[in-house]
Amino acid sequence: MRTKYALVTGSSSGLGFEIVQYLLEEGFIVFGASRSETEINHSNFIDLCVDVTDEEAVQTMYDEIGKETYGLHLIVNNAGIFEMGSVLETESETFMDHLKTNILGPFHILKYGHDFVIEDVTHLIHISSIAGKKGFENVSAYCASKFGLNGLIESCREEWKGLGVRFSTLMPGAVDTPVWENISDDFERSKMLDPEDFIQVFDMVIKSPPNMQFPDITFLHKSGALE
């Protein structure tokens, strides 16, 4: 397979949108999976409407991918949600939504993506967060989901060792994406990473030698983690 194929979840906005554009520039054929339309018009982009928390929808998505290719060189688990609220203020439904989207969704992508793994080739990249290593106040649901995601990744990495595939987990600090526009004005966005900063690290990971993976690569704005 000379053509490289990639799947990116959460492609309609934020880091997912940036990742898709980067991969298209790098010559990949990209499947973008999101609950809403991804506004990218490119001959090598295939827009797929899917809710990653819906198991049947993920299976159908892979059926569609199977019409184009038998294998994926790159799988990027990026889809996620982020809401703020203290433990006392957070509704159980909101907490569960974080677990469904940020853990169950990637679980579905991995489980049904196994058939598209190319032995000794596929690179599985997960977009986690510094909040998966350190708890922060007023984001208990998000932190819990990212801690859980990291556990899922580590377990799957061990199970798939025999396939010779790579697992890299990116754990950035706050990145200045549109998600912050509806959250709070209390955070200094000048102390957040730019999307370009994130892509620079992503580029390094993508272009690393095929014998390398990054189980835990953390990067922050020079001012440190956002408090």
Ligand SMILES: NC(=O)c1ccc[n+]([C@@H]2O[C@H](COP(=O)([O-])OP(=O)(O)OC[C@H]3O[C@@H](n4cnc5c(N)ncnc54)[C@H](OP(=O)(O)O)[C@@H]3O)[C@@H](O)[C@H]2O)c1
Contents of the next structure:
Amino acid sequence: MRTKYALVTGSSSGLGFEIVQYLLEEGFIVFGASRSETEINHSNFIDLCVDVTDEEAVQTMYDEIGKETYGLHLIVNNAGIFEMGSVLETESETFMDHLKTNILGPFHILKYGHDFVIEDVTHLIHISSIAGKKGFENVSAYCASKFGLNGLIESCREEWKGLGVRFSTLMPGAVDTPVWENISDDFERSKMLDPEDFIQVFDMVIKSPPNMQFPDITFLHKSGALE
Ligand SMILES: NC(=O)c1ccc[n+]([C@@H]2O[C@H](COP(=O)([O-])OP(=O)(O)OC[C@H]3O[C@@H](n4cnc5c(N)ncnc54)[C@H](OP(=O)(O)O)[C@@H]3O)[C@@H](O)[C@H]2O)c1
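Please show me the structure of the same protein in the form predicted in complex with the named molecule, now that we have looked at it in the form predicted on its own.
Expanding to the full complex; the earlier chain stays at the top.
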């Protein structure tokens, strides 16, 4: 098999960590991009510590990738933050942090990743959220950021249509990852999907025919969205 390269943001924890392990098993050479180190020791894993909100740092990261490969077969824009709070409780700084990490970060990854797009090959996968389609009580900053992310993706898909690349967007409901550890509300973990459930959907997207993209895959636990 020809070597395939993937970039996964938010590789140090949760879904990004699971995605990296899955892709390594599938034979990809994987670049991981998080602020902290990713605890994966594998000869095909290259850890590039980066804050995706930092434009220069993202450019430097792609310079590093350029030393290894001219193109990425897969770009997974996954890094994100999630905090709960009503509009009245949420500080402007917290609100801006969501916009920076969940929209500006993916924007940097797309903007400077363009040079690594392989025509008719690259698959750009975004991990958005069901909160990017529906408002939830006390999730205003996160919902705003994921709705915004979806707008960015939709526009970029139109702009890059001529390149023959694929854009797929996964919009899961709650998945039991470390992101929930800092949430004070006591949500039942048994009503969340497992990371393995998420990887099953991801696997279906990765193995889909090369002429197919998934603009909106929404999936959630059978008990419904957490309220
Ligand atoms: N878990 C869920 O219920 C759920 C549901 C729907 C959608 N999602 C989405 O899935 C994605 C992953 O979430 P998760 O549940 O896996 O959360 P997580 O366990 O908290 O992981 C988030 C990842 O994003 C990275 N990250 C955060 N800010 C970053 C920055 N500025 N630069 C680079 N990396 C950054 C974190 O690494 P560092 O802290 O080391 O930077 C970490 O690796 C997010 O986009 C989230 O919105 C999650």
